[in-house]
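One chain comes next, on its own, written as structure tokens: the form predicted alone.
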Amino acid sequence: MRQTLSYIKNLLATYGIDPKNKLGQNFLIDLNTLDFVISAGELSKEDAVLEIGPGTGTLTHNLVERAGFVLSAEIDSRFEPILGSLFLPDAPFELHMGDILASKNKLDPVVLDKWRAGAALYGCTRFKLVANLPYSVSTPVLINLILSEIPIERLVGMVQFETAEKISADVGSEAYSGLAVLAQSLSDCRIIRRVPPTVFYPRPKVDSAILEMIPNSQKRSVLCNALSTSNEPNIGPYRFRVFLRDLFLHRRKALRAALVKMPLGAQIPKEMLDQLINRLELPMQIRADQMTHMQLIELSKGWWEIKNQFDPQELSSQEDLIIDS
């Protein structure tokens, strides 16, 4: 079923229903759009597909055709009833009626445990997310499947452009942060194409992008080796993750100057920070936005040794790290 323009302004009609902005309810009017996003998505019925914001599940139809097995997560209830009536009972579908984030940093686990059982229900081996993406949810969906232990191949979400900006941008550019690092420290990202008001009704006021992220494995185990404990081998993505936020805060001092403002940093020895900065051979004036990924990975590991001889408690859980970066 392909959902044009008259078709959804027929449905959300029938239903009364009025799309709410602050909900990011923006449906996918343009099919050749539409069907870019399936293609970028390489799906095969081996896949088992996280959809977020069905809505009138313009997108879902196309995901359900393709994949083993699509579970999709909706928030507005009023959108049950159109979503629940799509697929006969017995096709490889499950609607979640529910928010995908049970905070800002932590995804719902029910949602988790329903995409893994899908999975084996129906003997998919990927799991990926093909997803028109509400923007106000787009980069907390994002982060935290990537620092999700799900073995997750593909990510393809439609973005607000400035959100896909972020995300893939590079060292020294405007647009570079700590999204940025820690994005690309565990994923290969890329804007694969820029899209225009125009494909959506309503229309939002910016631009979009789809944007893909690959889950890099290589990259995954360069941080767990640099940053985990050897009581939690998995912590590093989010230790890393907290050393980020708290550097790029101060992301336009020279390099000792952020780290003094960072937590404990006021109580550490000004010459250990230097030691530390001459040793990963650092100008002293460089700053967060003008450093590498490795280069900051390596950091983040000298500063939680430096941290650990001042507080040296150990957080217990992965949980107690997971903070917005």
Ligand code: SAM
Given for the second form:
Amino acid sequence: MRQTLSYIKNLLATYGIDPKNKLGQNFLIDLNTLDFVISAGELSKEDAVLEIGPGTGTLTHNLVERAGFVLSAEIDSRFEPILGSLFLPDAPFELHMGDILASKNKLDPVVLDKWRAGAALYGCTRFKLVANLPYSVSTPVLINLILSEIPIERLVGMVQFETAEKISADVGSEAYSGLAVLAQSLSDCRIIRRVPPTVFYPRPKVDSAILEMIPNSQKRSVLCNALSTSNEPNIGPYRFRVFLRDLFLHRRKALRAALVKMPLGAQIPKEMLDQLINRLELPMQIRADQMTHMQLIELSKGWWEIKNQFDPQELSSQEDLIIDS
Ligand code: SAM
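Moving from the form predicted alone to the form predicted in complex with S-adenosylmethionine:
Expanding to the full complex; the earlier chain stays at the top.
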């Protein structure tokens, strides 16, 4: 069923649903944009797709037609009767009613388990996210998915334009932050289309963007090799996330001053910090927001080596951390 504006308005009226801004309930009504999102997913029957926020099911229909399995997670129980009656019981579709986030910054592990189980059941070998994301949770959702150990091939998400800019920002640009560094250290990110408010009902106040993130296993290996330990081979990305969170709080400071401001930084002799900066052949005046993700990975490696001499306490890979929003 192609869900046009009048179809969606009727459906919402029939079920007595008034869209909630707080839950990012802006429904996609432009069918060209919908087709574009679906084709950006490059779907086939090999794909197990996660959709977050199916709402009235406008994308869901198209996903189930093309993919091998679709898991849709929706927080708002008012949509359950609509979504529950979309497909025949034997369709390769599962509806999970609940919040995609278990806490402010952690994905619900039950959803990830259902995704893996559905993929196995339907013989899907690839994992993809295709979703018109609820804006308030799009950053933690995308970041936690690329950090997760599920081998995701491709993420296509409709997000606020500003979020897409922050994630795909180039070094030195105004939007460049720890978030961009982390995202680009694990994936190749690009904005594939800017989208005006008119493609949604109700219209949001700002532009949106279709963001593509392609997890890159070589990049992940570089990060893991630099920052993991033999006991915890997957801890590298999490350590880097902590490092970026702490460093980018001082993004405008010259590097040594920023490192001094990091936790434990004041206890580390300044000569050790200078030696590290010199060894990496970085100019003394460089700032965090002028460094490439590779330079920051090297810096992070050196920082953890020094820091461990002062505080060998290990970070738990389960730690619930917020890097940026
Ligand atoms: N997929 C539909 C479309 O494209 O028209 C609706 C997308 S709408 C932008 C976002 C959807 O995400 C809403 O249905 C909303 O209820 C749901 N949602 C909001 N927060 C959520 C959360 N934390 N977990 C799961 N779903 C959520």
